[in-house]
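Next comes just one chain, in structure tokens: the form predicted on its own.
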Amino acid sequence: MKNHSIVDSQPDKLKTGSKKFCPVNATIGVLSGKWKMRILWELQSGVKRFGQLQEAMPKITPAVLSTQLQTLTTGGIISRQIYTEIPPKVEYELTGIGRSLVAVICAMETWGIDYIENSDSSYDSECLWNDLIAN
């Protein structure tokens, strides 16, 4: 039986050269996963090295961080700059298309605030992107 959900695996079709794909699924594919949005959060403030990202997210394993960074780099969301020195230095930063995701995430934040407030709950103001971007 074919899966017709909005989160099916259509972003994989981008890699196979298919001419038609769902834009919403492409966005979900870029943002989905436990750590991708957290990595984007860390990089939106500027260039970071692997160790800085690891330190900011102590619960992520180095292997998972490496895989997520590779996925975001392959997707053109972040760039990876390698410096030929000993020890090797590698820096990551958002690309232009990666920076454009900040607006998408801010829109998600706005929706989330409305949703939480309508459920008579409160939200953690420490994690607000709009406030961080405004400063």
Given for the second form:
Number of protein chains: 2
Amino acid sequence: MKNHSIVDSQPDKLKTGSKKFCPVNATIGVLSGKWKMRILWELQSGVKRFGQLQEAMPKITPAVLSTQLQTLTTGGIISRQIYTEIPPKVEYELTGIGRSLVAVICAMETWGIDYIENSDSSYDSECLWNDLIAN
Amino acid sequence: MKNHSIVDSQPDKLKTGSKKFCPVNATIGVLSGKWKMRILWELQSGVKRFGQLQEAMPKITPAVLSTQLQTLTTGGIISRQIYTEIPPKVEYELTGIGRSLVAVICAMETWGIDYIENSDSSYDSECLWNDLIAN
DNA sequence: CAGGATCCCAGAGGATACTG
DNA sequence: CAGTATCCTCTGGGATCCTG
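Let's compare: the form predicted on its own is above, so bring in the form predicted in complex with the DNA.
What follows is the whole complex; the chain from before opens it.
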């Protein structure tokens, strides 16, 4: 199959770093996913088990939570500790880079506060996260 | 179970309205959309016309560009100047709150740079934005 | 030039059920 | 307890064509 990869179509200066990724997009890639940010937010307060995350987010199904945790783990954003015992026990925790990513989310929070205050009635979207946060 | 939700941890003035919005989600709501951030990024350099945005992002179709611009406009993130003349001319520009939102995107960029450097081989996603940025 | 109107589809994510 | 395995739904965006 013809590999017409994106990288190959880039100008030379973009290729000669072996791999030059757009940083903004890298961040988007890591954060995209309905529950990723919310999960990271939960892990701010420390190590959490699978079940604890489920309790914190009652509306997420195990299947989805599992996949989101997997991509976050393979991305190096969170770490996964497995205790081989009965019953099983698995703990998730923010990595160093994960913690710095939460800082970015905090920047979003700060902007959001300002935005909500200054847009008195123009923006009245239903809040997904209120939904996620509720219960 | 004690509700220690994110909302409850916000300042009182945010809670007193019957509608409590999650700031993080408000930001997500504003930014969600495949091309929103990219558009804001383009507008960093100043006022741009519809056609100029299209040139900068050849892969976006007029229909999509139009809708994304509309939601950004109604959200107060960008402003729209219509010149009633023939041929038509419309200019888009970041608002004040829009410029501060770009700062958030910059935070994402900064984190992304760090992330790419420190994850030498773990994260090799294809970069959507390279794609979007190219051409 | 700057878009609206339609139609269409992939793919993220939900529902449900099962298991090491 | 901490997930998998299937199946299914729904919607954001792309393709295409049209117009004030």
